[in-house]
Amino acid sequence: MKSIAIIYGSSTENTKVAAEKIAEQLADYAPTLADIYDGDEKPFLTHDVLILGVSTWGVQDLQDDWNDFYPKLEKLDLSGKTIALFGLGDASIYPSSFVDAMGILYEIVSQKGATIIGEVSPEGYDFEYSRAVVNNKFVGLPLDDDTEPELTDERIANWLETLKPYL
């Protein structure tokens, strides 16, 4: 079994709660839960599969803790790592930058040699534009706890089923 780290940054606790839900549903895999606030690179180096969670702030802005960690991320070699992304955003207030931070993380981890898994169809999401849409798919799981909190649990469960073959 591959080792899994769920690494998140959370300013309002929404991303942390989503990370905890993911960890709970993957309990059989014994994932490590890590807050990027700690600035620790170790989970990136010691785990095979990384599930990265980020929220979008304003227009195209990473959550503060991810922003602080970004220079370290730029120096990491992620070759051989499998990465899944989830992002939180608000499609009603920021329809033209919905979950952009997930797209920003996707861009850097792709450049660093990681294999990205867990793309999601944009069907069922109401937004105008997202930097996280590549080749007509979200690069990971978008969650909108502000506008559609009732869909979060089902979206996480469905997404994790698509990841299990890689875990």
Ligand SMILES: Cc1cc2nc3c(=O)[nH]c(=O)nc-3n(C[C@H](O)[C@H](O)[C@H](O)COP(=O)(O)O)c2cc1C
Given for the second form:
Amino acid sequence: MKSIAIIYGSSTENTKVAAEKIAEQLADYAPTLADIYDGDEKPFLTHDVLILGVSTWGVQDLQDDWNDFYPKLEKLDLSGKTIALFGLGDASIYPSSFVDAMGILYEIVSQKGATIIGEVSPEGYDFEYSRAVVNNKFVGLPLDDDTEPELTDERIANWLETLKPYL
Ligand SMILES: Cc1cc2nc3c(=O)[nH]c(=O)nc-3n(C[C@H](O)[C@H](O)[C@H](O)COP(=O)(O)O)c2cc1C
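Switching forms now, from the form predicted on its own to the form predicted together with the ligand, please provide the structure.
Zooming out: every chain and molecule, the one shown earlier first.
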């Protein structure tokens, strides 16, 4: 069994709550839960699997705490790591930049030698454009607690099932 860190950045706690739900559902793996606000690189270095959560604030903008951490992220060697991404957004008010920050995070970590898992079909999401769509798939799990919070638990559960073969 691999060691897992769930690392999130969250401004109004939606991503935080999602991270806690993910941690709860992966309790058998005893994951470490870390807020990127703390600016700590250690969880990136000491775990095999990194589950990274980020919300989008403004077009093509990372959540503030991820933004502050970005220079450190650029210096990390993530080769050999397995990374899954989830992103909070709002497809009804921001349909043209839906979960963009998940795409930004994907771009940087995939340049660092990590293996990315957990892509998701855009089917069932109502949006126009997302930087997080690559080759017709979301690079991770989009969650929309503003417009369709009732779908969040099921989306997390289904997604985690697809990750389990890699854990
Ligand atoms: C000023 C503002 C700008 C936002 N911009 C976007 C955006 O461009 N794309 C998107 O998908 N969601 C956008 N959102 C929605 C947030 O990402 C969403 O509310 C998210 O759940 C916040 O997560 P957090 O509480 O973990 O920070 C925006 C929200 C606000 C208030």
